[in-house]
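The form predicted on its own is given below as one chain in structure tokens.
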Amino acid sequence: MAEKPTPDATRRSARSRRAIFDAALALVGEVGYPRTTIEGIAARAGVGKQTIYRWWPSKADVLLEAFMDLGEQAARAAGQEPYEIPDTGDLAADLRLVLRATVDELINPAFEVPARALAAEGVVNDQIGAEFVAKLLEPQLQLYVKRLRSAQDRGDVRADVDPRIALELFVSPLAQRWLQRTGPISYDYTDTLVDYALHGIAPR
């Protein structure tokens, strides 16, 4: 008599994970940071919250955790993986591109939806405020300075600029723009931020 096969365990969790994922992404786009819960992620999910717990201590964890498995999907998606900033020599080129991809993430309800509940129960929750920027945005920004300094090393940017300032300038107008609405946000306005940053607005 033959023996059942048996059951694969790394690929049930696996299946457990990402419909832990989608159902903490999901519940938090539709009711917020504070009213999302492990049991109503548990429930979403079809799994127990012992299974959460087993895996991560917190709500916050799941989210972020969920949140970083949503850019490594749209990395792997576009061939990225690991993600770069691309370095073709052209730092002018590769930052519209750069800054062109965010912008479609950005405008994309699968991704808008769940940062902005994060990004505004980080403004009231210093601990979630500090994770936030510790494990999502930072080593994004470390990109940026890995393709700034790449530049410093060709002589395309000044060697006694600081890449972790000078990044500032075409990221934190975008991101402000987008957090607080301010105007649209589209390819010629991050292509500008990128001029304006490079070039500086005094006359040439």
Second form
2 protein chains.
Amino acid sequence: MAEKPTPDATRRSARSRRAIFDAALALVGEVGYPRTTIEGIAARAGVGKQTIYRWWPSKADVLLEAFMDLGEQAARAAGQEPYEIPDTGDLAADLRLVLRATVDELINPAFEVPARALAAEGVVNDQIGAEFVAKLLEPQLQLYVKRLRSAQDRGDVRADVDPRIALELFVSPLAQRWLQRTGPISYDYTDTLVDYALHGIAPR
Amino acid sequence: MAEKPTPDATRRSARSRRAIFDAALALVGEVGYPRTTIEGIAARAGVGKQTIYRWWPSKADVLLEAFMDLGEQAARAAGQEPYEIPDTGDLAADLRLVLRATVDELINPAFEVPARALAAEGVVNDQIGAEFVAKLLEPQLQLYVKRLRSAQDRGDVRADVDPRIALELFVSPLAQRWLQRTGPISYDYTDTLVDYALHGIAPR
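Switch from the form predicted on its own to the form predicted in complex with a further copy of the same chain and print that structure.
Full complex below, order starting with the chain above.
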């Protein structure tokens, strides 16, 4: 049976955990995924590598959890609940709000540099790509699925629309502009995507 | 003044050019962009490295032209003019056709493996990303802009729609599924994107 940690040990753990996440994100942003090692993260965080191995089986797992933690911090900083998209009954307004917050996150260097390193590795590495999608990206996309289903229940989205595809009309353009730098990212841009996706580009 | 090449020299040049492109694409797919070198491409193509430097100033330029050549070959194999999107007057049908051809290209290993290597480099390397977009991606996206403008002239697309953003509603979802493996790619999928983009996901 595990001993109950003392309050001091819990505080020390939380501090180490944050130091390890910070070190992992900084390192992957500087040297890229392939050259990031558990040893390098441990040295930078000022902990022994056994401390890292006790909590995470691999560098991929440290990094994925570091990103999840970063996303939660960003959501709280934006005054939002992580893992929720607001449901005020006004679908366009709710989508605009969440996409504007995503714009802020994507252009924040603390997120952008390490996220690019991990995303680039996912493009060429099946296994990391699949883990990145399953643990980080898809859970975020499912928040849109939930919000669009609620809109379908209210009659604000066509009943024959597949929400998992529909969300891509506004999420993927922003993702591609960010990943491939195919164009500037702004609130105006994401507001426009929401308008086109909801109402279509053909005349009504 | 340049001497006019003999027919034999022209044939030899075309053969070397194709061998260099094949070697460049194969190599970048195997070892990634950072470890691809002009020397490596020359050795694999069976030409001297001076032959490559005579035509292209850098490995980035060889690779970009190799991809442009591959795209032209794929378009011809699909019975299409490269650099044109059909304009039959039926916008939905024309977009479905081109996106289906893009699906075929994206899942063709001859394209997919080297394209992933170059795309991954573009995610973390500003300069390569910008060159990749300016020379390869944006010219393709401008074909959609042209087609959507023609549709606007006919009244098939709202006059207040920005075609450069509108095209992202069907192009970017396909690009993200391919780049980040967020979902399967099929004709049904791209047909659905065209429907949602034209008519919107909200009820009419």
